[in-house]
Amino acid sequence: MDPEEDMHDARGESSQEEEDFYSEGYPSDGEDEDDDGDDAGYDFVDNDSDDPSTDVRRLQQNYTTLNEENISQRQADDINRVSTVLSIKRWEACVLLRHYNWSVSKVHDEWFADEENVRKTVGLLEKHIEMPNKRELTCGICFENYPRDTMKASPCGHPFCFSCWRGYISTSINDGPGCLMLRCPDPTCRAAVGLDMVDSMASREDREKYARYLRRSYVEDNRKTKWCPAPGCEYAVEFVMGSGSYDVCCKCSYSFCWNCTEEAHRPVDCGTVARWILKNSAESENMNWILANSKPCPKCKRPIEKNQGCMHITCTPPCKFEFCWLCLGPWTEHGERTGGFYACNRYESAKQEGAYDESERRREMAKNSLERYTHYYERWAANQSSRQKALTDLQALQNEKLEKLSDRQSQPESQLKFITDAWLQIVECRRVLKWTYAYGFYLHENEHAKRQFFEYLQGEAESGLERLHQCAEKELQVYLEAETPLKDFNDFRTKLAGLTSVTRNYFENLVRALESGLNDVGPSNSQAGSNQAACSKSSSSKSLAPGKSKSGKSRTGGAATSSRSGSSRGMDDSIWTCDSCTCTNPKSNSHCQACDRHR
C-alpha cells in the first residue's frame, strides 16, 4: 500500500489546521454541536455548509470552566441579584438562594407566589426584634449576667455573650457544610443565623473554612454545576442544559461526561457506560469463570479446575475426596473395567443416554458468555492502555521532542503544531475506538445487518486510526534523529496534516452513526446493509490492510479487519469508492463519508 497514493486529495484540503476534534468541540472549550436528527446515522452529510448560522452555532459554547474567583464572583452576584429584587439583606438572600438549591427563578418565584410561608420555612423574620434595653443581660447560654454592649442577638433578639456565639458558630462549623443552615442557639427558636454573624463573631479560620463549605454548596447543590471528577483538580464546570452532547474538558486537560461524571465517553450512553463499569466490576464474570472451567466436588462443593493429568481427582485438605472428574463418581469405583485413568466408560454412556446435557448445556453457555466477554474487554482495556500511551508520547512529545525537532529541521514551534495536533487526533480517537467494543457487547445479537455493519465501520475506524498512529509515531522519528531536506520534512507535514484530517472526519461520523443508533439499518434494510458491508470490504486495491492493534492483538470478531482486494469495478450500484482515500459509500451520498470530497 502507497501511502502517498492515498493522501493524494487529502494533501491539497489538510492545509489549514482544524482546531476542534468534533463538530462539538473536543478538546477545549465545548462548542455546541449542530445536531439534525434528518442527518444522524450513517449516511454521512456534507460538513462544508454555506449557512454561516452553522458555524455560529458550532462555536457556541455550551460550558464553561470555573475556578474558585470564578465560583464567587457568580455566588456573589447571584445573591445581589435577589437581595435587590427583593429588597432584602444580603445575607437573608443567601439563606434565600442556600435553601433553593441557588436557583434564583425558584427563589423568585417562591418569593412572589407566597412570602410569609417561605420566611416561615426559611427562618427570615419579616421584623427584627431588637435586645431588652437593659444595662445587663442574660446569656442564655452560659446564664452568666453581662453587659448590653458585649451581647449581641440575632433577628429574633434572644441574646448570648460573645465568647457562647464565637464557641457555637465554631463548633457548628468544624462538625461541616451544616453550618449553612445555622439556626438561633434557643431551641424553641427557628430564626436563622447568617453571614453577617458569621463575619463578625467567628475566627479568620472558621470564616475561610465557612466561605469554602458556601462555595461548595454553590456548585454541589446547583444543578447547573459540578466539579471536575479529576483527582486533585479544584475546578468546576457550569453547563447549558439540552445544549447537545455531555462531553466536556476542564482546564486541567481532563474530558469526561457531564452527565454522569464518568470519564467522556461518546458515542456510548451514560445507561450502558453503567452497566459496562459494573459487569467489569462485578462477580458475574468469576462465577461464569468457575462454572465454564471447574466442577464442584461431589463431597464438599468447592470448586475444582483440572488443567491437565488424568481423571483421577484428589479434592484439597481436609476433604480428600477422590472422585472420577467425568463422572464425578467415587474413585473407589473406577478402575480398569471403566476404562482406566483416562476414560470412563460411566460417563460415556450416561451422556448418551441425556443424564449430563443440563449440565454441559450451562458450562457451554457460561463457556461461551466468558469468552464474549473476554474478547470485548481485552480490546477495550488494549485501546485504554493505547491511549495511556498515547498521551504519555504527547507529554514527551510537547517537553523535549517539539524542541529538538525545531532545531533539527530549522523550523519554528508553532510550524510543528500539526504534529501536536495528530496526537491530540489519536488520544480522542482511541477513547472514542475504546467505547465502541462496549457499543458492540451491548448490540443485540438478533440484529445481524447492524452487528455487520458496525464491525466494519470499527475496523475501518481501527485501521484508519492505526495509520495516523503509525505516521506520526514512527515516521516522526527519522525527522528527529537527522536532519533532512526540507522538501522531505514538508511532504511528511502535508502526510501527516492530511491523515489526521481524514481520520478526524471519520471518527466524527462513525460517532454520529453510533449514536444514532444505525437506525437506517433496520429490518427492511437488512439485505441491503449486509450487501453494503460485504461490499464495501471488497471494494479497492488501495484501501488499508488487514493489522494489529498498538496492543499487538489482531482485529477479529468486535473489530472486523478492513482488507479489501480486487477492483470497484463490477460491484453493487448502490454503493462508489472514493478516489482520495478509497472509502466505499453508499450511493445517496454526494460526498465521502470519510474525506467529504464531493464524488
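Bear in mind that the values here come from a model prediction, so they are computed numbers and not experimental data. Numbering follows the first chain given and starts at 1. Each form is matched to the other, and the largest set of C-alpha atoms that superpose within 1.5 Å is called the rigid core. Compared with the form predicted together with its partner chain:
If you fit the rigid core between the two forms, you'll see the Cα of C156 move by less than 2 angstroms.
Core-superposed comparison between the two forms: CA of C315 displaced by 2 Å or more.
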Contents of the next structure:
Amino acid sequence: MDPEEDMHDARGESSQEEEDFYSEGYPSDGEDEDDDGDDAGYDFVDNDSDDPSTDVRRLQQNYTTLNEENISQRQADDINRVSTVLSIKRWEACVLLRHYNWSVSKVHDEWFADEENVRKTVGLLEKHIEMPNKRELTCGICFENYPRDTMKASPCGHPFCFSCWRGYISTSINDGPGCLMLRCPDPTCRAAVGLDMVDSMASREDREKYARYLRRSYVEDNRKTKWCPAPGCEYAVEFVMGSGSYDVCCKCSYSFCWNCTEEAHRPVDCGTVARWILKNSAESENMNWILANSKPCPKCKRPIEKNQGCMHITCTPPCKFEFCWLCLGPWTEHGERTGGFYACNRYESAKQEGAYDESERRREMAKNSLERYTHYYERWAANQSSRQKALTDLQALQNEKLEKLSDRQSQPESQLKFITDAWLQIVECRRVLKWTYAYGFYLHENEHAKRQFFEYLQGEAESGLERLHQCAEKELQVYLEAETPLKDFNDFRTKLAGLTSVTRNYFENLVRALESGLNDVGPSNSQAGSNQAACSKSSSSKSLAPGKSKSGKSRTGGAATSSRSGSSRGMDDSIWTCDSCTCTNPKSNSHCQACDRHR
Amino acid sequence: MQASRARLFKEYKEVQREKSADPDIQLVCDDSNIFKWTALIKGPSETPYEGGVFQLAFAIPEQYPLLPPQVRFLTKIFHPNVHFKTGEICLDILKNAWSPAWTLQSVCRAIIALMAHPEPDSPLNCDSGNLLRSGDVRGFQSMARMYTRLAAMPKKT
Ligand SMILES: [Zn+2]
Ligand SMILES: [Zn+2]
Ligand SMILES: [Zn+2]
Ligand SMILES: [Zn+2]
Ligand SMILES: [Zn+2]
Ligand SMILES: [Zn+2]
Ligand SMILES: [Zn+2]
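I've shown you the form predicted on its own. Could you give me the structure of the form predicted together with its partner chain?
Let's see the whole complex now, leading with the same chain.
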C-alpha cells in the first residue's frame, strides 16, 4: 500500500517535533499510536519517558525546508541515482522521473516490472535510430533541404533543422510546464525530447525557463514536497509521510499544515478546518459586524476601540469600567460561570444567563439559529486578531522596545530574551486557542461530559494565556517607561518567564488532549475527574525540569512526583493559585513555580 | 514571419503541383494574403454529409507551423463538434495535439475524418451531441442530412 495516498487525517497522530516533551500522564509519541487514531493517546498510565529511543525520535524533525539550491541538488541526486541504476542517460532519467512524479522507487518498480511498456509510455527508445544516410535531408517542419550534418534528431532519427528545433522547443517552453513532456515534432512519433536537446538548442532565456519548470515540477508534482503557502516565500517543505503531526514551520517563520496547506491548525484536523472555513465564508456577511473593532462600553455606551491584544478592556476615563471584550460583561464577574477569572469561553452559561441580548441584531440572529455559531466565531476571530496584534507587538518589540528597555533597565539585550520568548508563546497560543473554538463548534452537543471537560480545559488555557498576555503587554509597560529597582525587574522576569513556560506546557498538553479526541472522557465521572487531574498536573509540572527555567533560577520540578492524588471531580482541587503572581501551581508544590513564593 | 511565409509558399507550390492528388480537397490561397486560405472539402461517403461540399476558412498565425492554423466551417453544418453558428471546430490537432509537421492539407484530411467519426462527448453543438449520446442516430442523421441539403448542395433551380 502506498502510504502517500491522499489526505491524511491529522487527528490521532501526534507530533515529534518538540524537543522536550516531559510526558507524565501522556503516552509517548508515535509508539502506541496508529491510524485508527482516536483510541490512541491520552491515557495517564505512566508508560514511558525512560525509553531513550523515543527521545531520539522526538528530536528528529519530520520535515525539511528547502531553498532553490537544495531543490536542484535533490533533483540532481535523484536523476543521477535513476540514471545509474537503470543505465540510462541523465536526460532519460529526468524524463522518467517527471513521468512518475519524481518518485525514484516508483520509477524503479515500473521499470523492472515492464521496461518495454515504460519505454513506450514515456517515449524512450531502446535503440537509437540514425537520421537517413543522405547528404541532404528535408526538415519536417520548414520542408527545406539542409546538409545532413546541420540537422538534429531525437533518438528516433526524425530530422529537423536547427532553427525549427529551436522554434519548436521555444514554443513549447513558452506554453507552460507541459514542455517537460515534450515529444518529437513528427506526429506519428512519440519519442521524448529531453533536457539534452533543450540545452543544446534553446536560447539562454528558454533554458532558464525550462530549468525553472523542472524545479517547480520537482516540488509540485512530487508527493513529498510542497511550496510554503506564505505570500512571496520561495521555500519548499519536504515532509516525511506518516511521521506524525502535519504542522510545519517554514524557514520564513510561517507555520502551516503540510496536509491541507491552510495555516497551522493543531489541535483540529484538516477536515474540521475545511468545514469551518466553508462555514465562515457562508456566514461572512452576518459576521462582518462582529469583527468591527469597536463596541460600545457596556456602562457609558461610548464606543471603545480594542487596541490591545488581551480581552480585558478598560474604558477611558472618567468611566474606567473594566469589562470583557467578548461578552461585554464586567470583568469582575468573570469566574466560574464564564470559565474562570480570565476566561470567557463557555457557551452554555453565557446563553442561559441571557448575556446575549445586547442588541436587537443579536436577537434576530438567535432566531436564525446563528447564535451558537456566533459565539464560537466571535471568539475564533478575536483570537485571530489578537494573534495578529501580538505579531505586530512582537515586531515593535524587536525593532525598538527591547533596545529602549535594555537602556532603561541597564540590562544587555541578550538578557531580555525571555520577553521575546513570551511573545512568541503568545502568538502560538492565540493560534491554538483560536482553533479550539472551531473544535468546540463541532463538538457534539450531546456529549455532555466531553463538552464539559473541553470547556474546562479551554477555559484554563484561556485564563493562562490572558495572564501571560496581560503580563507581557501591560506590566512590561512599567519597565519601559521608567527606571525601576533591579529587584522589581528581576521579579518581573521571573514572573513572565514562569508564565511563559507554564502556558507553553499547558497548551502542549491541551493540543494532545484535543487531538486524541478527549477520548477517555466517557460517561464515567471518576474517569473524567482523573483526567482533569492529570491534565492540570502535567500541564503545570513539565517545564520546570532543572535547567529549563528561563530566569536561570533553579527550582524544583517536584510536581512530577505527585498530584495524582488530586483526582477528585472538583476542578481546582489539584491546583492552587499564587496570591502574589496569580500563577496556577500543582497542589504538590509548596512554592509557586513562577515566583517561588511560599503558598 | 519569414519562416511561416516560406513554409506556406512551399505548401502553396505543393498544392499547385498535386492538384488532383486528393480529389476531395481543394485548397485555395487568398490572392493578396498568403495567411488566408479557403478550402472546399467533399462530405465523406456513407455519412449524412455525402454529396455536400463544405467550405472552410483558414486564418494562419505568424508562428505557423509552430502554432496551428485557425479553421472554421463557412458552410452550415450539423455536427456535434462544430459550432452551429460560428462554424468553430473542436478538434485536438487544432489545439494541444498540433504538430508542426502537419500541413493545411493534413488538417483538411483530419476534418473530413472528423465528419465521418463525430465525438459526441466533446460537443460544440449540444443538440447534435445529445441526439447521438441518447442513441438517436436516425434523428441525428436526418437533421444532418437536411442541413447538408439546405446548405452544402448546389441549389436546383
Ligand atoms: Zn526546418
Ligand atoms: Zn521522431
Ligand atoms: Zn515560507
Ligand atoms: Zn490541515
Ligand atoms: Zn465606559
Ligand atoms: Zn466575558
Ligand atoms: Zn507566584
